[in-house]
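Here we start with a single chain on its own, the form predicted alone, put down as structure tokens.
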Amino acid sequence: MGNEEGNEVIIREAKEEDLPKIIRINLETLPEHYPDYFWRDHLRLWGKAFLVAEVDRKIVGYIMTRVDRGLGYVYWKPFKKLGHVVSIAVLPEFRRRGIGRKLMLEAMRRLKEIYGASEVYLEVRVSNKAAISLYEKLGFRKVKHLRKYYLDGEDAWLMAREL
């Protein structure tokens, strides 16, 4: 039947054995890469909100998050818990099917309910119009322009929303 839009998307917590597939998706889809220990640490520390998307038992996307403490970007308040979307990616042939949206919604729910975060933030390339559009539809707003944020010199938007 192939990977048509009607096939069920399953969102679940990532497992240690998923990391090679997750890292491969990252390498194939994003210019930002991390050492292996970085992925393992995030899985160990914030695994309840480190998720994968599966279609026909194949991992086609992921979202890696963590919880920071800080003032916040939506409402400044000392020492609040902030959910941080560190990395999210979906394989190109599975995009425009709502998978990124499902990953974001479930990760945000878990960041709030399990980890007690009161807001969530992320960085996104200014040129990534599709991602910016998705984040805006999910209630994020641009709160800060980060000049030369990425290693290749591209700027980023810091986007945030309440949970």
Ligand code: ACO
The other form holds:
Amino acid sequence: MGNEEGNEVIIREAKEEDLPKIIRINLETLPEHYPDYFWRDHLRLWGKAFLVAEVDRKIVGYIMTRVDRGLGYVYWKPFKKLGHVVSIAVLPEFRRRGIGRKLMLEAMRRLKEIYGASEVYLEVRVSNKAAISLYEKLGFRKVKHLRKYYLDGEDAWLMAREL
Ligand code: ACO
Ligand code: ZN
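What would you give as the form predicted in complex with the named molecule, now that the form predicted alone is on the page?
Everything in the complex follows now, all chains and molecules, and the chain you saw is the first one.
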């Protein structure tokens, strides 16, 4: 009905032509930025778990992930496939509507079912209460304190959960 509130949120795979918009959201919302090739490489290599959220055909959020190999943070086992949430953001005027949660849930499902990841992890600024609370609600736990992880000297929590 073209109503203002509660418009449908569509979660879909990102496409190459979405990258300028995704990069703009990243520049507006986060201090961590990346060169264009970094975004393109993630799309090319792990595009099934690189997602955007659309409302009224406008991209209002994204999640970019990758798959690493490692021992795992939740339980130890050699050569595990670890889903890694590299970056997630939602435009300020679209927050607290469950979009971040939807992006995380769909990316985690795909990291597991398509890429075979058995854990997912990420780093987050210790001051980022909103993101930490989102991750905790999704079952992530703080597993490691990374001192001076960010360029400005702030610490990170490494958070992880099983998939
Ligand atoms: N304060 C407290 N809790 C919050 C907040 C907040 N500001 N925002 C989200 N949460 C928690 C709540 O528990 C919320 O559930 P509720 O609304 O029922 O209380 C739950 O997370 C789910 O919230 P969503 O609405 O799904 O999250 P949203 O769409 O607002 O996106 C996000 C969350 C992505 C963290 C958003 O705030 C954002 O874009 N922030 C700026 C960018 C950023 O910090 N990204 C994460 C960096 S770390 C990384 O990328 C790996
Ligand atoms: Zn990371």
